[in-house]
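Next up is one chain by itself, shown in structure tokens, the form predicted on its own.
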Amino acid sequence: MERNKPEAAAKAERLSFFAGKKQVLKNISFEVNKGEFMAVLGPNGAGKTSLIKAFLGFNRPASGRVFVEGTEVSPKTAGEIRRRTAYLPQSFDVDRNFPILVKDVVSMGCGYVNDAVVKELNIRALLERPFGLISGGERQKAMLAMVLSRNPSVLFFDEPNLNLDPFSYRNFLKVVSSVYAKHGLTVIFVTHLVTNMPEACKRVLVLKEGEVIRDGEKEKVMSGKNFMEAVYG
């Protein structure tokens, strides 16, 4: 008797997209199961950011199909989908002395400051500072906070270690790691960094100019002396 297959949080057929005339994602297919956290790891021009947009439905795929959570990601479906996931962009910078404090951006994801995830991330000290003021790193947490206060089920993260340097990147990832494992969702994190991978992420998916080139649990896909140069070489 089959065994019942694990549900797909979200899922590629056969995507392809074109930026212009360069085709940036060529006929990938993939799936991610609910409660998993995948990297997906490639070098910058891989097509990472390009994927996941597609799963927002910002990218409309030139051929393929996309689904999050069983539904097909479409103009029609598309805003019913991102308000049921979250998505944290390769940084959110405001000027200096733009009259924004943390609590405003918090506050943005459920129209008010959620005292629990305020908490569980550790910024109420931060709530009456300026957002244009703070770090990178409790930029990350502040936007971190934003989204959680959500309730996703799916959460997508593009590079989140632009603007941080090693440290502040390294606290951010025990960060994610420690919510991931306390909230259940599913988790996509895009990187193109192959040291500092989040300890809680199992599974890696390579992209290499817009093809998948390896896909596996994490210790198999990244062993290997050739490893650094089937990627990056």
Given for the second form:
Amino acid sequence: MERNKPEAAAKAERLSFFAGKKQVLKNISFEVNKGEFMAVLGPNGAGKTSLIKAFLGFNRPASGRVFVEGTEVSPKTAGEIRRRTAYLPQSFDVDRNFPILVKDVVSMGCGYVNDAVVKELNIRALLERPFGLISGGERQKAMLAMVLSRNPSVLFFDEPNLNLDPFSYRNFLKVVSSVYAKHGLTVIFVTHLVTNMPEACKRVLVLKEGEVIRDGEKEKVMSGKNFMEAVYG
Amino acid sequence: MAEALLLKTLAVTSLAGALCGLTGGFIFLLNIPFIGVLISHAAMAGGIWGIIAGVPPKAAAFAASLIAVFAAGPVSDRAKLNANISMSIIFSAFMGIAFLGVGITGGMNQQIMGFLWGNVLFAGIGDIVLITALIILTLILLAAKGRQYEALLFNREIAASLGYNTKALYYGLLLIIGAVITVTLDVIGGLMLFSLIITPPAIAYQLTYDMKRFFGLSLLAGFTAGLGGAFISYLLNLPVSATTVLFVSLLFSISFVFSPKRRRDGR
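Would you generate the structure of this protein in the form predicted in complex with the partner chain, following the form predicted on its own above?
Let's see the whole complex now, leading with the same chain.
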């Protein structure tokens, strides 16, 4: 297990990844500092989800290395890294009649319902309800409670907007920003939405066709010349 | 003598029903119903070749069922196939192996037929002990790894992202399912087995949103089906497999009528 310099919460070092024969990530390098809130922005197919999954050990790099809090991600370390980080996937199908209650989802990661987190996210009224019957926004909150209950150090979000209407998404972004401020986490937030970025996000890394085309302060990156065309053109 | 036989039959069918209901809950929520057909036919193939090779048919049946389930997982993962499709492919292969054996032995003898239709009247105390031990083992597994299995059944990717070893959990489950089907197969037979694996969890699914209750209800429905089916068989002097399958189907119809989920959805 190789140790990287301690201040990086996450680091990609000349990372390349192939999905079948298609190269999805092309020799990319960057670091995310501890306590930083970074958005990974890019059009569909840019490699954003593949990048997150590399940090969690779901995708094995074709070349290059990835580190989480100094630990190189490998099949040996992936389990341990997943236990101290948290991941909210972009979407998943749950049958509305699937037999699981919100309280069971919330306690799935740590074995108990964390009262402080339940209070913070204001989901006490949902706990006894079937998970399949609550709204998309409520589901995202329940999932967030599930991962926060484990007290993670790094939180990965993958397109949390996908099952949400614009109003619910804006509310969810406020919750995310407040959680970030309160818990002092490192957040890596994948999205393709330029218009609705979390307020707490200070840095944006733009991926296009598997390459980092911009990386820097949110305002600077997004107000850059021909930004929209460069990203989505 | 007749009462002792009845009591033993009731004990075997109710316990087998409870065990099938309990493990069937996993099969139902993982949406792999074809595993019942796969394992029962693989076990039959193993049993036939056990008879040919002169090794205990039950041991050979168990070995074959393990090979079948442990082949199905990787075929599904590596070939990117739906689990039920990969099981169907392996099922066909085992059917070929089974009929090859039938051809060699010169036709279906009573022992071979037992794998298909079972022979609950000839079940012994050993079968009751084995079935009870498997119920206890499965309950221990649920108590020890319940949270992890809950996550696995909810969503495999989320379970993996929580740091749970989903492969070990999944294959551990397949091992238990293989053992359950092999142990109960020549007692209750393939038809009853398949029915008791799928219908009790389907009954429970109609009635609850809570996973713990789901497993409890599934176990209870299997137990009731086994007990009721055998008792009706005794009362009306009819084949136990047929009465049990029909009785559990009746239980499902009742659960469907009273299902809060169906009423909520307005179906």
